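Given next, in C-alpha coordinates, is a single chain: the form predicted on its own.
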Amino acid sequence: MKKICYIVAMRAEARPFIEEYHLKEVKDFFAPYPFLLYQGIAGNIELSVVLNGEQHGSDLVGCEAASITTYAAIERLHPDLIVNSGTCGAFKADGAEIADIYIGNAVMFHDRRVPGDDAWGTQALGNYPVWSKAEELARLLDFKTGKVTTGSSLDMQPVDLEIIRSNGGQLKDMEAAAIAFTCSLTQTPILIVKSVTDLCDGGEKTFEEFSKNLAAASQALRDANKRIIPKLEIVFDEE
(Lines of atoms letter the chains of each structure in order from A and count residues from 1; the text may use other names and numbers.)
(Lines give C-alpha, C1' and ligand atoms only; values in the text may rest on other atoms or scores of the structure.)
Protein backbone atom coordinates (compact mmCIF):
# COMPACT_ATOMS: atom_id res chain seq x y z
CA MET A 1 0.00 0.00 0.00
CA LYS A 2 1.43 3.36 -1.04
CA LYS A 3 1.52 6.29 1.36
CA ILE A 4 0.38 9.62 -0.11
CA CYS A 5 0.64 12.76 2.01
CA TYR A 6 -1.13 15.97 1.03
CA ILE A 7 0.33 19.21 2.39
CA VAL A 8 -2.33 21.93 2.45
CA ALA A 9 -2.04 25.42 3.89
CA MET A 10 -5.66 26.42 4.51
CA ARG A 11 -8.62 24.61 6.03
CA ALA A 12 -10.88 25.98 3.30
CA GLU A 13 -8.68 24.35 0.65
CA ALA A 14 -8.62 20.99 2.45
CA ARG A 15 -12.13 20.71 3.89
CA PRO A 16 -14.00 19.50 0.76
CA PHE A 17 -11.35 16.84 0.16
CA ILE A 18 -11.30 15.68 3.80
CA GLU A 19 -15.08 15.40 3.81
CA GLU A 20 -15.17 13.57 0.47
CA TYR A 21 -12.86 10.81 1.74
CA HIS A 22 -14.24 10.80 5.32
CA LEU A 23 -10.76 11.34 6.71
CA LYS A 24 -10.47 11.32 10.50
CA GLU A 25 -8.37 13.71 12.51
CA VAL A 26 -5.51 12.11 14.44
CA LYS A 27 -5.52 14.28 17.54
CA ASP A 28 -2.23 15.73 18.81
CA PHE A 29 -0.14 13.70 16.34
CA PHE A 30 2.27 16.61 15.85
CA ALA A 31 1.92 18.16 19.33
CA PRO A 32 3.17 20.61 20.50
CA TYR A 33 3.25 21.97 16.94
CA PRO A 34 0.04 23.32 15.38
CA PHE A 35 0.07 20.98 12.35
CA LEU A 36 -3.10 18.91 11.88
CA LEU A 37 -3.28 15.34 10.54
CA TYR A 38 -6.26 13.67 8.87
CA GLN A 39 -6.03 10.07 7.65
CA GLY A 40 -7.96 7.36 5.84
CA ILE A 41 -7.79 4.75 3.11
CA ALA A 42 -8.57 5.38 -0.57
CA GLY A 43 -8.39 2.16 -2.58
CA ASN A 44 -4.84 0.89 -2.19
CA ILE A 45 -3.55 4.20 -0.87
CA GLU A 46 -2.95 5.20 2.72
CA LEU A 47 -4.05 8.82 2.53
CA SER A 48 -2.85 11.56 4.87
CA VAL A 49 -3.70 15.26 4.76
CA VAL A 50 -1.49 17.54 6.82
CA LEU A 51 -2.46 21.17 7.41
CA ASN A 52 -0.16 23.90 8.70
CA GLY A 53 -2.62 24.72 11.47
CA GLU A 54 -3.37 28.13 12.92
CA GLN A 55 -1.71 30.97 14.79
CA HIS A 56 -3.32 34.21 15.99
CA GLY A 57 -6.69 32.88 14.83
CA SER A 58 -5.81 32.41 11.17
CA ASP A 59 -4.43 29.67 8.94
CA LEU A 60 -0.65 29.54 8.78
CA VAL A 61 0.29 30.33 5.19
CA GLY A 62 3.58 30.99 3.46
CA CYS A 63 6.99 29.44 3.07
CA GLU A 64 8.07 29.12 6.70
CA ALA A 65 5.00 27.18 7.79
CA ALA A 66 5.02 25.07 4.64
CA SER A 67 8.67 24.07 5.09
CA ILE A 68 8.41 22.97 8.71
CA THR A 69 5.07 21.23 8.20
CA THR A 70 6.46 19.26 5.26
CA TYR A 71 9.60 18.30 7.17
CA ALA A 72 7.56 17.04 10.11
CA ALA A 73 5.21 15.10 7.81
CA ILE A 74 8.10 13.39 6.00
CA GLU A 75 9.89 12.54 9.26
CA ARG A 76 6.78 11.12 10.95
CA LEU A 77 4.77 9.61 8.08
CA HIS A 78 7.46 8.48 5.58
CA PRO A 79 5.27 9.08 2.51
CA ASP A 80 6.01 7.69 -0.95
CA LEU A 81 4.72 10.94 -2.46
CA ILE A 82 4.02 14.46 -1.19
CA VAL A 83 1.15 16.28 -2.91
CA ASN A 84 0.93 20.04 -2.47
CA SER A 85 -2.73 20.77 -3.13
CA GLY A 86 -3.75 24.40 -2.98
CA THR A 87 -4.89 27.57 -4.68
CA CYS A 88 -2.89 30.01 -6.77
CA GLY A 89 -2.87 33.05 -8.97
CA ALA A 90 -2.48 32.71 -12.73
CA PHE A 91 -2.42 34.82 -15.87
CA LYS A 92 -5.35 35.54 -18.16
CA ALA A 93 -2.77 36.09 -20.92
CA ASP A 94 -1.85 32.39 -20.63
CA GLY A 95 -5.49 31.32 -20.99
CA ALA A 96 -6.12 30.75 -17.28
CA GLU A 97 -9.61 31.02 -15.82
CA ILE A 98 -10.90 30.95 -12.26
CA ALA A 99 -11.01 27.39 -10.79
CA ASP A 100 -8.85 25.95 -13.58
CA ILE A 101 -6.78 22.99 -12.40
CA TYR A 102 -3.06 22.82 -13.11
CA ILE A 103 -0.38 20.23 -12.46
CA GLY A 104 2.93 21.90 -11.73
CA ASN A 105 5.63 20.82 -14.17
CA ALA A 106 8.33 22.99 -12.53
CA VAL A 107 8.64 25.08 -9.37
CA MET A 108 10.80 27.98 -8.18
CA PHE A 109 10.85 31.06 -5.93
CA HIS A 110 10.14 34.50 -7.38
CA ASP A 111 11.00 36.75 -4.43
CA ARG A 112 14.41 35.55 -3.24
CA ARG A 113 16.65 38.17 -4.79
CA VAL A 114 20.20 37.30 -3.78
CA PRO A 115 22.96 39.30 -5.48
CA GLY A 116 26.22 37.66 -6.39
CA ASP A 117 27.49 35.00 -8.74
CA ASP A 118 25.53 32.35 -10.58
CA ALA A 119 25.68 29.93 -7.65
CA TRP A 120 23.86 32.33 -5.32
CA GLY A 121 21.30 33.19 -7.98
CA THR A 122 20.68 29.53 -8.75
CA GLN A 123 20.06 28.77 -5.09
CA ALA A 124 17.74 31.76 -4.71
CA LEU A 125 15.49 30.74 -7.59
CA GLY A 126 15.47 27.09 -6.53
CA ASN A 127 14.02 25.38 -9.60
CA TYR A 128 13.41 22.19 -7.63
CA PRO A 129 12.50 18.88 -9.25
CA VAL A 130 8.88 17.75 -9.39
CA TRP A 131 7.65 14.17 -9.60
CA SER A 132 8.81 12.52 -12.83
CA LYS A 133 5.25 11.29 -13.47
CA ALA A 134 3.63 14.74 -13.21
CA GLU A 135 3.39 15.40 -16.94
CA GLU A 136 2.10 11.89 -17.59
CA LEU A 137 -0.57 12.32 -14.94
CA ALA A 138 -1.64 15.65 -16.43
CA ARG A 139 -2.00 14.03 -19.87
CA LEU A 140 -4.04 11.13 -18.47
CA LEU A 141 -6.46 13.56 -16.81
CA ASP A 142 -6.36 16.32 -19.43
CA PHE A 143 -5.24 18.91 -16.87
CA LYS A 144 -3.28 22.00 -17.76
CA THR A 145 0.38 22.18 -16.74
CA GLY A 146 2.47 25.18 -15.73
CA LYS A 147 5.51 26.38 -13.84
CA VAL A 148 4.69 27.38 -10.26
CA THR A 149 6.52 30.29 -8.65
CA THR A 150 6.39 30.94 -4.92
CA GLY A 151 6.70 34.08 -2.81
CA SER A 152 5.96 35.09 0.76
CA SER A 153 3.31 37.71 -0.07
CA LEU A 154 -0.17 37.52 -1.54
CA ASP A 155 0.36 40.63 -3.63
CA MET A 156 2.89 40.93 -6.46
CA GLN A 157 5.41 43.72 -6.87
CA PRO A 158 6.75 44.72 -10.32
CA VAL A 159 10.07 43.00 -9.63
CA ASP A 160 8.20 39.78 -8.76
CA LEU A 161 6.33 39.92 -12.05
CA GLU A 162 9.58 40.48 -13.93
CA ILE A 163 11.18 37.40 -12.34
CA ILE A 164 8.08 35.27 -12.84
CA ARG A 165 7.70 36.06 -16.52
CA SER A 166 11.40 36.02 -17.37
CA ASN A 167 11.63 32.51 -15.90
CA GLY A 168 8.52 31.12 -17.59
CA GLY A 169 6.30 31.23 -14.52
CA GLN A 170 2.57 30.71 -15.04
CA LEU A 171 1.20 30.11 -11.54
CA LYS A 172 1.88 32.17 -8.40
CA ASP A 173 1.49 30.78 -4.87
CA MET A 174 2.93 31.03 -1.35
CA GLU A 175 3.98 27.45 -0.51
CA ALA A 176 4.91 25.13 -3.39
CA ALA A 177 8.63 25.97 -3.74
CA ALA A 178 9.14 25.78 0.03
CA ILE A 179 7.54 22.34 0.09
CA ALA A 180 9.60 21.28 -2.94
CA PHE A 181 12.77 22.55 -1.23
CA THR A 182 12.10 20.33 1.77
CA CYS A 183 11.30 17.38 -0.48
CA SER A 184 14.58 17.92 -2.33
CA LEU A 185 16.52 17.50 0.91
CA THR A 186 14.89 14.13 1.60
CA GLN A 187 14.57 12.92 -2.01
CA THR A 188 10.80 12.68 -1.57
CA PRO A 189 8.85 13.06 -4.84
CA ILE A 190 6.43 16.00 -4.99
CA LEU A 191 3.30 16.48 -7.09
CA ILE A 192 1.84 19.98 -7.24
CA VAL A 193 -1.91 20.42 -7.85
CA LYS A 194 -3.22 23.98 -8.08
CA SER A 195 -6.61 25.63 -8.56
CA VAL A 196 -6.85 29.25 -9.70
CA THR A 197 -8.42 31.81 -7.33
CA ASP A 198 -7.20 35.02 -8.93
CA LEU A 199 -5.87 36.37 -12.21
CA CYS A 200 -2.64 38.33 -11.76
CA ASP A 201 -3.37 40.37 -14.89
CA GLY A 202 -7.14 40.53 -14.51
CA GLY A 203 -7.38 44.00 -13.04
CA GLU A 204 -9.06 43.08 -9.74
CA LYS A 205 -7.52 43.56 -6.30
CA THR A 206 -5.81 40.30 -5.37
CA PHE A 207 -7.25 39.74 -1.89
CA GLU A 208 -10.81 40.56 -2.90
CA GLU A 209 -10.65 38.27 -5.94
CA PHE A 210 -8.97 35.50 -3.92
CA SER A 211 -11.61 35.70 -1.19
CA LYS A 212 -14.48 35.73 -3.68
CA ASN A 213 -13.24 32.63 -5.51
CA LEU A 214 -11.70 30.56 -2.69
CA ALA A 215 -14.74 28.32 -2.13
CA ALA A 216 -15.21 27.52 -5.84
CA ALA A 217 -11.49 26.88 -6.33
CA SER A 218 -11.41 24.59 -3.30
CA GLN A 219 -14.36 22.58 -4.66
CA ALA A 220 -12.50 22.29 -7.97
CA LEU A 221 -9.47 21.00 -6.05
CA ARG A 222 -11.61 18.33 -4.42
CA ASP A 223 -12.98 17.22 -7.77
CA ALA A 224 -9.50 17.18 -9.29
CA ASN A 225 -8.05 15.10 -6.46
CA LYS A 226 -10.93 12.62 -6.74
CA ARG A 227 -9.72 12.02 -10.29
CA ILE A 228 -6.04 12.06 -9.39
CA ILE A 229 -6.02 9.44 -6.64
CA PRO A 230 -7.22 6.48 -8.77
CA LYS A 231 -4.67 7.43 -11.44
CA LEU A 232 -1.92 7.50 -8.80
CA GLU A 233 -2.58 3.83 -8.14
CA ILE A 234 -2.12 3.09 -11.85
CA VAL A 235 1.01 5.20 -12.19
CA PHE A 236 2.60 3.68 -9.10
CA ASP A 237 1.88 0.18 -10.42
CA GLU A 238 3.81 1.08 -13.59
CA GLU A 239 6.95 2.05 -11.68
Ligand code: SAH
Contents of the next structure:
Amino acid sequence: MKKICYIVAMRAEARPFIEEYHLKEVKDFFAPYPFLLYQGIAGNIELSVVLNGEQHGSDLVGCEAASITTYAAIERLHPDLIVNSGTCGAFKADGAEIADIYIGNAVMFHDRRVPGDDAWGTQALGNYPVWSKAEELARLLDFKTGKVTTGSSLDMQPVDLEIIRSNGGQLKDMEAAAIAFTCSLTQTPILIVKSVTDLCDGGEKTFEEFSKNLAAASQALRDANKRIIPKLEIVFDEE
Ligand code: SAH
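For comparison with the form predicted on its own, kindly provide the form predicted in complex with ligand SAH.
Expanding to the full complex; the earlier chain stays at the top.
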Protein backbone atom coordinates (compact mmCIF):
# COMPACT_ATOMS: atom_id res chain seq x y z
CA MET A 1 0.00 0.00 0.00
CA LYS A 2 1.40 3.40 -1.02
CA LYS A 3 1.71 6.10 1.60
CA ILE A 4 0.70 9.65 0.78
CA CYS A 5 1.31 12.45 3.23
CA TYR A 6 -0.43 15.80 2.90
CA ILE A 7 1.27 18.81 4.48
CA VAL A 8 -1.23 21.58 5.21
CA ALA A 9 -0.56 24.86 7.03
CA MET A 10 -3.98 25.90 8.31
CA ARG A 11 -6.71 23.84 9.96
CA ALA A 12 -9.34 25.70 7.93
CA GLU A 13 -7.63 24.52 4.73
CA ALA A 14 -7.54 20.88 5.88
CA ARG A 15 -10.87 20.49 7.70
CA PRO A 16 -13.19 19.79 4.72
CA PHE A 17 -10.71 17.20 3.41
CA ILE A 18 -10.22 15.51 6.81
CA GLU A 19 -14.01 15.27 7.22
CA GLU A 20 -14.53 13.93 3.70
CA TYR A 21 -12.14 11.01 4.29
CA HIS A 22 -13.17 10.48 7.95
CA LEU A 23 -9.52 10.75 8.99
CA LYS A 24 -8.80 10.19 12.67
CA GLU A 25 -6.39 12.23 14.75
CA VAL A 26 -3.40 10.25 16.03
CA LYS A 27 -2.97 12.10 19.30
CA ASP A 28 0.51 13.20 20.45
CA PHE A 29 2.21 11.45 17.53
CA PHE A 30 4.66 14.33 17.11
CA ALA A 31 4.87 15.36 20.79
CA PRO A 32 6.46 17.61 22.02
CA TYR A 33 6.11 19.36 18.66
CA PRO A 34 2.74 20.96 17.88
CA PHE A 35 2.35 19.16 14.51
CA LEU A 36 -0.94 17.27 14.17
CA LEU A 37 -1.44 13.92 12.40
CA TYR A 38 -4.70 12.65 10.89
CA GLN A 39 -4.80 9.24 9.21
CA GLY A 40 -7.09 6.93 7.29
CA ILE A 41 -7.36 4.70 4.24
CA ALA A 42 -8.49 5.85 0.80
CA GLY A 43 -8.78 2.94 -1.65
CA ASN A 44 -5.34 1.36 -1.78
CA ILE A 45 -3.64 4.39 -0.25
CA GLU A 46 -2.60 5.02 3.34
CA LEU A 47 -3.51 8.66 3.74
CA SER A 48 -1.89 10.98 6.29
CA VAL A 49 -2.59 14.67 6.76
CA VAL A 50 -0.01 16.56 8.80
CA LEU A 51 -0.72 20.08 10.03
CA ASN A 52 1.84 22.46 11.50
CA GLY A 53 -0.24 23.01 14.63
CA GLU A 54 -0.28 26.34 16.40
CA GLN A 55 1.81 28.81 18.38
CA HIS A 56 0.85 32.19 19.87
CA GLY A 57 -2.81 31.26 19.44
CA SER A 58 -2.82 30.89 15.65
CA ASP A 59 -2.03 28.21 13.09
CA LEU A 60 1.64 28.11 12.21
CA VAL A 61 2.12 29.30 8.64
CA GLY A 62 5.29 30.07 6.70
CA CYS A 63 8.56 28.43 5.77
CA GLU A 64 10.09 27.55 9.14
CA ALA A 65 7.08 25.57 10.33
CA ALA A 66 6.60 24.00 6.88
CA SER A 67 10.25 22.83 6.76
CA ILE A 68 10.36 21.15 10.14
CA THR A 69 6.88 19.67 9.87
CA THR A 70 7.81 18.14 6.52
CA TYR A 71 11.11 16.88 7.92
CA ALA A 72 9.35 15.20 10.84
CA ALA A 73 6.64 13.76 8.58
CA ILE A 74 9.21 12.25 6.20
CA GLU A 75 11.35 10.84 9.03
CA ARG A 76 8.41 9.32 10.90
CA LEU A 77 5.99 8.30 8.15
CA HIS A 78 8.27 7.51 5.15
CA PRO A 79 5.71 8.65 2.57
CA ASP A 80 5.99 7.69 -1.11
CA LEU A 81 4.64 11.13 -2.00
CA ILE A 82 4.26 14.45 -0.18
CA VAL A 83 1.34 16.62 -1.25
CA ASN A 84 1.27 20.27 -0.25
CA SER A 85 -2.37 21.29 -0.35
CA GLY A 86 -3.11 24.92 0.47
CA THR A 87 -4.23 28.35 -0.59
CA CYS A 88 -2.40 30.99 -2.59
CA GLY A 89 -2.57 34.34 -4.29
CA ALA A 90 -2.68 34.39 -8.10
CA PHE A 91 -2.85 36.91 -10.94
CA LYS A 92 -5.97 38.12 -12.71
CA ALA A 93 -3.65 38.89 -15.62
CA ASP A 94 -3.04 35.12 -15.97
CA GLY A 95 -6.78 34.43 -16.01
CA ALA A 96 -6.90 33.25 -12.38
CA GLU A 97 -10.17 33.36 -10.47
CA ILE A 98 -11.02 32.88 -6.79
CA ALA A 99 -11.14 29.17 -5.77
CA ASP A 100 -9.41 28.05 -8.99
CA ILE A 101 -7.29 24.93 -8.52
CA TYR A 102 -3.73 24.82 -9.80
CA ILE A 103 -1.12 22.06 -9.83
CA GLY A 104 2.39 23.45 -9.28
CA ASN A 105 4.69 22.64 -12.21
CA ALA A 106 7.68 24.46 -10.65
CA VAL A 107 8.49 26.02 -7.28
CA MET A 108 10.91 28.65 -5.95
CA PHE A 109 11.40 31.34 -3.27
CA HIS A 110 10.69 34.96 -4.22
CA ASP A 111 11.97 36.87 -1.17
CA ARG A 112 15.50 35.58 -0.66
CA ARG A 113 17.74 38.21 -2.19
CA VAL A 114 21.32 37.04 -1.80
CA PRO A 115 23.98 38.95 -3.72
CA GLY A 116 27.05 37.15 -4.94
CA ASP A 117 27.79 34.83 -7.80
CA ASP A 118 25.32 32.63 -9.69
CA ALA A 119 25.62 29.81 -7.15
CA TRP A 120 24.34 31.98 -4.29
CA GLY A 121 21.57 33.43 -6.41
CA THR A 122 20.58 29.94 -7.53
CA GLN A 123 20.49 28.65 -3.98
CA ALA A 124 18.40 31.62 -2.85
CA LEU A 125 15.70 31.10 -5.49
CA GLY A 126 15.73 27.33 -4.92
CA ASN A 127 13.83 26.12 -8.00
CA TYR A 128 13.30 22.65 -6.54
CA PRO A 129 11.97 19.69 -8.52
CA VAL A 130 8.30 18.78 -8.38
CA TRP A 131 6.93 15.27 -8.92
CA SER A 132 7.57 14.06 -12.48
CA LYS A 133 3.88 13.06 -12.82
CA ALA A 134 2.47 16.46 -11.78
CA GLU A 135 1.86 17.76 -15.32
CA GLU A 136 0.32 14.46 -16.44
CA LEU A 137 -2.01 14.46 -13.45
CA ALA A 138 -3.09 18.05 -14.16
CA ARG A 139 -3.78 17.13 -17.78
CA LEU A 140 -5.79 14.03 -16.82
CA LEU A 141 -7.95 16.04 -14.41
CA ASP A 142 -8.06 19.26 -16.43
CA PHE A 143 -6.47 21.42 -13.72
CA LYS A 144 -4.50 24.54 -14.52
CA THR A 145 -0.75 24.45 -13.88
CA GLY A 146 1.58 27.19 -12.75
CA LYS A 147 4.84 28.09 -11.06
CA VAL A 148 4.50 28.52 -7.30
CA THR A 149 6.66 31.11 -5.54
CA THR A 150 7.02 31.22 -1.77
CA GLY A 151 7.89 34.02 0.63
CA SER A 152 7.55 34.76 4.32
CA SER A 153 4.87 37.45 4.01
CA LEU A 154 1.24 37.61 3.00
CA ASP A 155 1.63 41.06 1.47
CA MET A 156 3.57 41.70 -1.71
CA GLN A 157 6.24 44.39 -1.89
CA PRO A 158 7.27 45.79 -5.30
CA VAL A 159 10.54 43.82 -5.18
CA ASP A 160 8.57 40.58 -4.62
CA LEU A 161 6.39 41.31 -7.64
CA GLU A 162 9.45 42.00 -9.76
CA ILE A 163 11.13 38.72 -8.78
CA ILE A 164 7.91 36.68 -9.10
CA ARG A 165 7.07 37.92 -12.57
CA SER A 166 10.62 37.97 -13.96
CA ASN A 167 10.89 34.30 -12.96
CA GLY A 168 7.55 33.25 -14.43
CA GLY A 169 5.80 32.93 -11.04
CA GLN A 170 2.01 32.64 -11.07
CA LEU A 171 0.99 31.41 -7.61
CA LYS A 172 2.16 33.14 -4.41
CA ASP A 173 2.20 31.27 -1.10
CA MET A 174 4.16 30.93 2.15
CA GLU A 175 5.10 27.22 2.34
CA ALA A 176 5.48 25.32 -0.96
CA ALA A 177 9.18 26.05 -1.61
CA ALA A 178 10.12 25.22 2.00
CA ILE A 179 8.33 21.88 1.72
CA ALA A 180 9.91 21.23 -1.69
CA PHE A 181 13.32 22.11 -0.24
CA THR A 182 12.94 19.47 2.48
CA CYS A 183 11.68 16.97 -0.08
CA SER A 184 14.69 17.70 -2.32
CA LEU A 185 17.06 16.68 0.49
CA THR A 186 15.41 13.27 0.84
CA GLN A 187 14.44 12.77 -2.83
CA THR A 188 10.80 12.53 -1.77
CA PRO A 189 8.50 13.44 -4.67
CA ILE A 190 6.24 16.44 -4.05
CA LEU A 191 2.91 17.36 -5.62
CA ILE A 192 1.63 20.90 -5.03
CA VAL A 193 -2.12 21.56 -5.09
CA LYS A 194 -3.16 25.20 -4.63
CA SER A 195 -6.51 26.97 -4.46
CA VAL A 196 -6.74 30.72 -5.02
CA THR A 197 -7.95 32.88 -2.11
CA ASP A 198 -6.87 36.26 -3.46
CA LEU A 199 -5.76 38.06 -6.60
CA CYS A 200 -2.37 39.76 -6.27
CA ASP A 201 -3.29 42.25 -9.02
CA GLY A 202 -7.00 42.55 -8.20
CA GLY A 203 -6.84 45.77 -6.18
CA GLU A 204 -8.43 44.35 -3.00
CA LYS A 205 -6.63 44.28 0.35
CA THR A 206 -4.99 40.82 0.50
CA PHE A 207 -5.90 39.90 4.09
CA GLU A 208 -9.57 40.87 3.69
CA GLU A 209 -9.84 39.05 0.37
CA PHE A 210 -8.02 36.00 1.77
CA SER A 211 -10.32 35.82 4.82
CA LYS A 212 -13.47 36.25 2.72
CA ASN A 213 -12.51 33.42 0.34
CA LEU A 214 -10.75 30.96 2.66
CA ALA A 215 -13.79 28.72 3.18
CA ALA A 216 -14.67 28.50 -0.52
CA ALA A 217 -11.03 27.87 -1.49
CA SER A 218 -10.73 25.14 1.17
CA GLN A 219 -13.85 23.41 -0.14
CA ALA A 220 -12.38 23.61 -3.63
CA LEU A 221 -9.22 21.95 -2.25
CA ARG A 222 -11.31 19.11 -0.81
CA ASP A 223 -13.09 18.60 -4.14
CA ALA A 224 -9.80 18.70 -6.05
CA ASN A 225 -8.11 16.22 -3.72
CA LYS A 226 -11.11 13.91 -4.00
CA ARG A 227 -10.44 13.79 -7.73
CA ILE A 228 -6.65 13.56 -7.34
CA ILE A 229 -6.47 10.64 -4.91
CA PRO A 230 -8.11 7.98 -7.14
CA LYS A 231 -5.83 9.09 -10.00
CA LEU A 232 -2.78 8.70 -7.74
CA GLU A 233 -3.76 5.07 -7.23
CA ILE A 234 -3.66 4.60 -11.02
CA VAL A 235 -0.41 6.51 -11.49
CA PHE A 236 1.28 4.48 -8.73
CA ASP A 237 0.01 1.23 -10.26
CA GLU A 238 1.70 2.19 -13.55
CA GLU A 239 5.10 2.60 -11.86
N1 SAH B 1 -3.88 36.01 9.21
C2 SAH B 1 -4.26 34.92 8.36
C3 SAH B 1 -3.04 34.12 8.13
C4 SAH B 1 -3.00 33.45 6.84
S5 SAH B 1 -1.41 33.51 6.13
C6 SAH B 1 -5.39 34.17 9.00
O7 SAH B 1 -5.59 34.30 10.19
O8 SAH B 1 -6.15 33.46 8.35
C9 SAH B 1 -1.80 33.00 4.54
C10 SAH B 1 -1.80 31.53 4.28
O11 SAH B 1 -2.45 31.34 3.05
C12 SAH B 1 -0.42 30.93 4.14
O13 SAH B 1 -0.39 29.62 4.60
C14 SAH B 1 -0.15 31.02 2.62
O15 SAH B 1 0.50 29.87 2.10
C16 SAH B 1 -1.52 31.18 1.99
N17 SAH B 1 -1.72 32.34 1.11
C18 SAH B 1 -2.91 32.66 0.53
N19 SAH B 1 -2.81 33.76 -0.23
C20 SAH B 1 -1.52 34.19 -0.15
C21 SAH B 1 -0.81 35.29 -0.72
N22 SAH B 1 -1.40 36.18 -1.52
N23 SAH B 1 0.50 35.42 -0.42
C24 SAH B 1 1.11 34.53 0.39
N25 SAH B 1 0.49 33.47 0.96
C26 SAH B 1 -0.82 33.28 0.70
